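Shown here is one chain on its own, the form predicted alone, set out as structure tokens.
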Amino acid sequence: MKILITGGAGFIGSNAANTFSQQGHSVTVIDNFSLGVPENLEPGILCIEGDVRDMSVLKKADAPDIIIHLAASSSSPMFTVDLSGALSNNILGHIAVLEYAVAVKAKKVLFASTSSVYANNPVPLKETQEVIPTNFYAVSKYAQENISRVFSALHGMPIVAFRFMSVYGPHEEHKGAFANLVSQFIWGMEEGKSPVIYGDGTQTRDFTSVHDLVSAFELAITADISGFEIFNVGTSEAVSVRDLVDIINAEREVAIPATFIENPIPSGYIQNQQADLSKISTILGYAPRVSLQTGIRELITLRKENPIRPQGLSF
């Protein structure tokens, strides 16, 4: 299959490439390297350098079967930063994608929407949950779900969106202060400093490996969709940040101590984050494979081969 995926050079979009790539696809990645670097991608993936809301940067893309699209403003901090312009990112990009998808008759696409969506609703977090965003970040991802399904109805296109949980990884190491808390406190603690936790560490978030997630895009391309879909994608399981941060020792075969502080977050903190599975394994099948503790073991044996910098850290 012809495969494009959109912010492709970023830490899921890289795994997302070199996987498909991997098992044979013509894959293609649209970047502007704002969250992404080159140098994620494996040999023989064709990069185009340029944002999606330019129709004439994805006429580039040689028309293609699949479409993943992850090219976003990914986190709640960069909406503070520039609101109009990460909000424009991901709505209009989002409309130039599927204006795009279907111009070139793709077959499918997916993109990558966000638990954040569900806010503080009760756990385990269902798919037939009423949401309300409570940051602008939820809000644009809630909205390209909107606008999804609208385009879907309209177009006969299967579209497909995935609300990430808390997603780890390779290849976290561009986005720095942005990354998952995971990454984050294996990179400090290698410096030997002490990761930070607000509150007393209680909250839980559901890690997800960014293996599990591409295997559940895999699932999907193949998968028989006919309109708009949604699927929580996640472990099932909670995990206290508290908890994490012993787990990276005991895997590190060191006792750093976590750093607790008052949350500095004053409205929408997310205190528990854990994904109700039922839907994504009945119709695709999905089941996560990998275990936290494999997840942050496979970083911090990469991190000792290839020991790349990360961009900055929040703590």
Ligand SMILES: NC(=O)c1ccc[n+]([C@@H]2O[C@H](COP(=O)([O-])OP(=O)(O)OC[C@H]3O[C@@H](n4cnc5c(N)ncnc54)[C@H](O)[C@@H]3O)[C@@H](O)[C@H]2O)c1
Second form
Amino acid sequence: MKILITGGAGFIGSNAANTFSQQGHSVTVIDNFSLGVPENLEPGILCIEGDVRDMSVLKKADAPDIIIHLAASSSSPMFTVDLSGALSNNILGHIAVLEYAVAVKAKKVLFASTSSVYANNPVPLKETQEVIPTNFYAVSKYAQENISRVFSALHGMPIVAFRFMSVYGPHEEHKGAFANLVSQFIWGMEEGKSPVIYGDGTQTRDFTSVHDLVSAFELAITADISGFEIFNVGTSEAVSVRDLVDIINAEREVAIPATFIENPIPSGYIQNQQADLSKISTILGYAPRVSLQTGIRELITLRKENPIRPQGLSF
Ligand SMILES: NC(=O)c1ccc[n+]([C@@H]2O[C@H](COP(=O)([O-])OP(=O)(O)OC[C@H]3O[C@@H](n4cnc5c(N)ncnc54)[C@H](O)[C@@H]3O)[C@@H](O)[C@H]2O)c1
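Given the form predicted alone, state the structure of the form predicted together with the named molecule.
First the chain shown before, then all remaining chains and molecules of the complex.
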């Protein structure tokens, strides 16, 4: 199968690109390297450098069967630095990719929405809950969902939006301070730094291995989907940030205490995150396979073999 992955040099994209390439698919990546790095990609993957908002860049790719659209301003703080640039990236980029998908008659488009659209809805989070995004990142992803719904209906194009929970895994070093807490805590604690926790550490996250995400992509590619669908992807386990530090300490056989500070995020901070997986398990047959302990052990082992220097930390 010919698979085009936008943002494929980034964290999630490179894990997907490498897996699909190893499985024998023909994988092309488009990335402008605004954050991702070509070193994340294994040999055999065609990498086109450029911006997805530029149709002439998209047209350089051999017409794909499947498009996995991940190129985006991928974190809420990026919208504080450059609001119009980040909104343009996520909304105009999304429209360009969908127009391209229709032009080349792609069979299906999968793209990254986010669990951030749920804001502080009660957990477990369900796709049927009313969502009112409370930050511009979530606004941009909710816009992508709504644009996709109309696009799918107008053009008969199967489009799948994934609301990822908190994803961690290999190849996050380029994200630095934008990376998931799991990775940032591991990097800091490797240097003996105390992980900094906002508030009392009882806030929970559904920490999800990127390998489980890639398995969700695989299932969606082969599934019989005709219109627009939204699926949560997570583990359905809520782990407190306090417990996360304990797990990393246990896996590293150390006892670095956390530092607790007043939460500096003025409003909209997400207190609890936990996916309800009924829809994705029923329709796609998805089941998470990587426990947080196993995922953390993988990262610690990989970093012993190849200690790539992260692009900074948020603490
Ligand atoms: N990591 C998570 O926990 C998480 C959770 C929910 C949703 N997402 C979404 O998943 C997707 C991938 O996120 P990630 O964590 O891999 O982040 P990432 O920043 O590592 O990946 C995004 C990639 O897109 C590239 N890019 C950005 N704008 C581009 C453009 N206009 N044209 C071409 N390339 C461009 C960047 O260089 C980067 O390589 C994003 O859409 C993000 O919003 C991520």
